[in-house]
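Next up is one chain by itself, shown in structure tokens, the form predicted on its own.
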Amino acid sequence: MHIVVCIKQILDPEIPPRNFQVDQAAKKVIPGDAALVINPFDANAIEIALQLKDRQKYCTVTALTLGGEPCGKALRHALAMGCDEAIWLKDAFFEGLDSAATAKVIARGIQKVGQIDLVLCGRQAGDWDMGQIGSLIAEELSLTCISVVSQVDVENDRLRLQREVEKGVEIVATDMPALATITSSSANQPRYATTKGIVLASRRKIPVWSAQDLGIAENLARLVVVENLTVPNYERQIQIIDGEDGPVKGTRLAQVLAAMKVLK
């Protein structure tokens, strides 16, 4: 069984806006010294792939990413967690792609990997939160796509997937190959990289595939254009409500909220 896990390196979603910059002219984020992490849902996808590897006699897990220089750390972390191989799609030609073009490039990368049985993606990325890449890759590769999956197993050479739905869970079975977008659950919390894994991953040579390697010669259409990119500016105002006792303060507070149209 060969599993490809698509991962993305993003700014740590927990860091405040003061820790990074936005280049408004280039319409992109400048992370500076801010921490970069594997997109959390992608880390859940790695964990599911490694759990399958633990249960399957013959299973290979390949981590694949598309992006610039910082992405190498994400791939080495995936190797340190237990992935067998890593593929890096890196080329200046890939900068500024929208979701559709990104999915097209990743799909070409997966095709170049060879015969695969399962593709796993995070349900959405923690930076743009669009949640489109997984289903678009499935479209490019003509694969069945199962979304919002929390667990995956193999039974009788078929995939058995557990989907998170509004009122519980849904069990889906499908043939391989297929693609699943992974959500977080208590059953797929990412394992820690071991010290041995980190050392071995640091010594691995990671293949880098360019646009030429993937046979991409045509211009990739940018269907989505970012017109503006800014950090939201929140202002806080404090008003002290005076009064002789609680009922008076409450009445004045209600009057203030009504004047602000918070209460009707």
Partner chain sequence: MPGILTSVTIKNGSPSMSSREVLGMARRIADQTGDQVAAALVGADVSSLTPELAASGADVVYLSESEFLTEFQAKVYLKVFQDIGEVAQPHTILFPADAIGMDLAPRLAYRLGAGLVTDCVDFAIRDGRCIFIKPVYGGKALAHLRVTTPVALATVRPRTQEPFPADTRRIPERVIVAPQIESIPREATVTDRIEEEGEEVNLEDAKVVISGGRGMGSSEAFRQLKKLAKILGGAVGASRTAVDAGWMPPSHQVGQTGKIVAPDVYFAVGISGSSQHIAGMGGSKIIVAINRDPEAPILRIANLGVIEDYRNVLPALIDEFSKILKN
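Next up, the form predicted in complex with the partner chain. The previous block was the form predicted on its own.
The text that comes after this line covers the one chain and nothing more.
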């Protein structure tokens, strides 16, 4: 089977707010020297693909990304983890696309990869948290889309997916080809890249596909535009509950909350 995993390199979501800066005129985030990482849900998707590869006799995993210069690193990391191939959709033409246009370009990329059985995407990216790329790619390619999936298996040539729902999980069966958006779970924590993997990945030549390679000639419409980007201030005036020891503080906290009448 052939699996394509769509990945995105993003600013590390864990960077502290004080290191986070916005260029308000350009309506963009200034990356500065903050670390770039593979979107955590995409890393979970790579892990699921590699687990399927570990269990299947014939299975190829292709990592695919769309973006400018630093994104090559994400693809090398995916190769070092164990992906077989990597494809980089890179073109000045692709800068500043919204979700709909991004999905359109990625869908063309997947079509160019060839016959595929499964597409995996993170359920959302930890930068803009739009959470629509997976569904939009599925629509572009007329694929069945199963959202918020934590595990994938193949049984009798059908996919068996574990989908997270409000109270527990559902097991969903569907035919291939299909697309699943992946959420993190204890069963899909991304594996570490091996030293050998890192060395081999660093030597690989990664194919770069431009707009022309994908046959995209038309201007891609922006359905959503950024009007403004602001940094909110969530800071509050804190009241510290004091006392000579922990139990006294605990008792006082209960009394203060009761007096505030916020617990009904």
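None of the values given here were measured: they were computed from a predicted structure. What we label the rigid core is the largest C-alpha set whose atoms superpose within 1.5 Å from one form to the other. Numbering follows the first chain given and starts at 1.
Original post:
Superposing on the rigid core, do we see a C-alpha displacement of 2 Å or more at residue 15 between the two forms?
Top reply: Shift at residue 15: below 2 Å after core fit.
Original post:
Quick one: CA shift at residue 248 between the two forms, core fit, Å?
Top reply: Once the two forms are fitted on their core, the shift reads 14.2 Å.
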